[in-house]
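Presented below, as C-alpha cells, is a lone chain in the form predicted alone.
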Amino acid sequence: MTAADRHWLRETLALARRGRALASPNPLVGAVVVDSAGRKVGEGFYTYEGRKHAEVLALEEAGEAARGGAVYVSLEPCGIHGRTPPCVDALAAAGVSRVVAAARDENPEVDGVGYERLRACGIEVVEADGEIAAEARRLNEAFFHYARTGKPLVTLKAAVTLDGKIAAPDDNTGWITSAAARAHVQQMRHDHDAILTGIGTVQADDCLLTDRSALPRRRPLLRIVADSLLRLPVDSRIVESAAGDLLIATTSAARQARRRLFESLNIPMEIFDAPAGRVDLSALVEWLGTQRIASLMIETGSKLNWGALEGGVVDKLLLYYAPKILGGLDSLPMVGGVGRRTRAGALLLENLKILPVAKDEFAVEAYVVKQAATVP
C-alpha cells in the first residue's frame, strides 16, 4: 500500500457514499481507474436501478486507457454471476494489471472468490488494512449482516438526557436534543430501509417517521408500527401520509372490524403473534429479511425498547445525549420493562464509540453482545 493507493481508495469510499439509499439491498461500491501514468481516467458508483457495477462504469469511462493500469474499488470485485456478469471478467478483459480493494466482501457467496479469480488471470491484488479497511467495512455493515443472516441489521436509536431519560411525566413538548442532532438523525434514517415504532409512541407524539433529509432514495423508507390490537388512529399523521410506505405489525387478537378498516385504507398488515398478545419482533425482523429489507432503525418508547433488547433483535445502539437532566422516578428511562434483576445479568455492549454531534452533545454507538441476550 502506497500513499497514492490510500488516496485513491479514499476516493472510492466517497464515490460509494453517493449510492446511499440507492443501492440497498446490495452494497455501496465506488471504483476509480488509474492509468499506467498514475492519472485518473474513469470512476463510477453503484446504484441498484443502474444495475452496472461501479467497476464496470469506471472501466467504460476509461476505455482503452485502463489497459495496463490499476483499478481501485471500495469492495472486493464480485466473482460470481448475479444480476450482472462477474466484475472480474470485465477487469480481465480491460487488461488492468492491478486491483486494490478497500475491503473483502463478507457475503459468504462471494468472500475471496473475486480475489482468487483475479489472481488466476494474472492480475495483482492488494487488500487494504487499518483505518481504510475499517471504514470500508463499516460503510457496508448492514449489507454484510444481511448477507450472512438473511435479516436486517437492527439499530435502536434514542435521544436521551444525561441521566438516561427519554420523556418527562407531565409535559413532553419541545425536543430533548438540538436541531443539529435531529439533522444527524435524518441522515441515519436516510441510510436505513425501514423504521419501527410502537403504537404508544404514535399516540403520544403523532409522529411521521419520514426521511426528511431531502436526499434521493431508491424506495421509500418503510414505516412500521407495532400495534397488537390495531389501535392506530386513522386520523394520525402517519396514516394520513401513507403512500405505500406504511406497514402495521399486529396480532391475531386484533378485532376483525379494525382489520377491515385498515384494509379499506389500503394499509397492509402482517400478523406476528408472540406470548401475552404482543407483536413477535423476532418474527417481524425475519419477515423483513424476506422482503429484502437490509437495515431497520427502531425509534420508539421505553417499553418497546426493552422488548427489542430482551428479545435479542437489536444489533446496534445509537444514543444521542443532550446536556440535560430530568431526574425523578416518574420520568421515562430509555429502557423500561422488567429489566435485568442483577448486575451480572446486564445486557453487554462492545465496540463502543463516542461521536461528536454538536456543542455539548454527543452520540454513543455500541453493538449488542448477543450472548448476553438469554442471561436471566
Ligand SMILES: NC(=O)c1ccc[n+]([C@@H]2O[C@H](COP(=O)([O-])OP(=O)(O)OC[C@H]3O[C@@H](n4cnc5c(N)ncnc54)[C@H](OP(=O)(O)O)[C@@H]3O)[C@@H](O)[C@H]2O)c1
Given for the second form:
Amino acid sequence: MTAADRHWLRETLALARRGRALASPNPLVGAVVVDSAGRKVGEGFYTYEGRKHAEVLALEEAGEAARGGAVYVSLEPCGIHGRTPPCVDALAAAGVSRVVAAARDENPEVDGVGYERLRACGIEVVEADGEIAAEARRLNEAFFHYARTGKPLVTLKAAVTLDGKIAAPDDNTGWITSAAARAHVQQMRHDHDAILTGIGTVQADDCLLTDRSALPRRRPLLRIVADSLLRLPVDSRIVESAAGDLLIATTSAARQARRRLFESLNIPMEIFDAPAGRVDLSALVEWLGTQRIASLMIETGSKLNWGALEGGVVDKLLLYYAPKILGGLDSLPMVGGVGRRTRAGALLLENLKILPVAKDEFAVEAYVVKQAATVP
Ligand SMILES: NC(=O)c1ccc[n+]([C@@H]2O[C@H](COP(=O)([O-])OP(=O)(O)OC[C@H]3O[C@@H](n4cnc5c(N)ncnc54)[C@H](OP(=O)(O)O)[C@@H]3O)[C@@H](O)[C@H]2O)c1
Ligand SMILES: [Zn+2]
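Let me have the form predicted together with this ligand next, following on from the form predicted alone.
Below, the chain from earlier opens the complete complex, with every other chain and molecule after it.
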C-alpha cells in the first residue's frame, strides 16, 4: 500500500461515517474512484433507504473515467446478490483495474467472496492492514457482530467518579461528567439502534434517553425500559414523549390492570420471563436481533448493570470517568448486585483503550472476556 492508497482509504472511512444511523442493520460503507492519473472522479456512501451500494454510487459519478482506474472502498465489495446486484459485477463492467479495501466483510455468508470474484475477473485486489484496517473493522463492529450472531452488539455505558460511583445518596441533580463527555454520549446514542435502562433509573432521574445529536436517522432510537412489574409512571417524561419509540420489557408477573393501561396508551410491551421473576435480558437481546436491531447500548443504574453483566449479555463497556470522588458506602457503585465473591471470580475485560475526552476526563473502552461455560 502506498501513501496515496492510505489517503484515499481514509477518505472512504470519512464517507462511510456519513451513513451513521442511516445504514443499519447494514454496514457503513464509503467508496472513492480514482482515475489512472490519480484524480478522484467519483465518491459515494451507503444508506439503507438509498439502496445503492457505495461502490455503485461512486462508479456512477465517475462514468467512463473509472476505466483503468482504482476503486477504494472501506469494506470488501459484495460478491453476491442481495437487495441489489453484486458490486463485483459493477466493478468488472466499469473496467476498473485495481480495488483497495480497508476491511474484510466478516459476515460469514460473504467473507472473502468479493475478493475472490474480483481476482477471478483479473482485477488486482489490495487488502489494507494495520491501523486503517483496525479503524475500518471498528466502524462496522456492530454489523459484524450482528451478522455473526443474529444479536445486537451490546455496549454498557456509564458515567463514573474515579472511585467508580454513579450516583450520590442524597441528591441526584446535575451530572457526573462534563458537557464534553455528554456530547460523546449523544453521538453514541446516535450510532445505536436501541437503548436500555431500568425502572430504577426512570424513577430516580425521569430520564428521556433520546438521541439529541440533531443528526438525521433512519429509524428512531428504540428506548427500552426493563420493568418487571410495569411500575413505570405514566406521567414520566419517557412515557409522555413516546412516539412509537418506547418499549417496555416486562414479565408475566405484571398486573393485568397495568398492562391494559399501557395498551390504552399504545406503548408496546414484550414479556421476557427469567426464573428470578425479573426481565430475561438474554431473551430480550435475542428478540431485538429478530427486530433487526444491530446495536444496543445500556445506560442504567447499579442493579441493571449487574443484571446485564452477570447475565452475560454485555459485549463492550464504555466508562466515562470524571475527576471526582464521592466515597461513602451509600453512594451507588457502577455495578451492584451480589457481585463476584472472590477476586478469582471477577469478570474479566480485555483490549482496553483509554480515550481522551476533555481536560482531566477520559473514557475507558473495554471488551468483556466471554468465559466458556464450565463443564461439570
Ligand atoms: N452515572 C450514570 O452513568 C448513571 C446512569 C444511569 C443511572 N444512574 C443512577 O442509577 C440509579 C438507579 O439505579 P438502580 O440500581 O436503582 O436502578 P436500575 O439499575 O436503573 O434499575 C433496576 C431495576 O430494573 C429492574 N430490572 C428488570 N429486569 C432486571 C434484571 N434482569 N436485572 C436487574 N434489574 C432488572 C428491576 O426492577 P423490577 O424488578 O421492578 O423490574 C430493578 O430494580 C439512579 O440514582 C441513577 O441516577 C447513573
Ligand atoms: Zn455491494
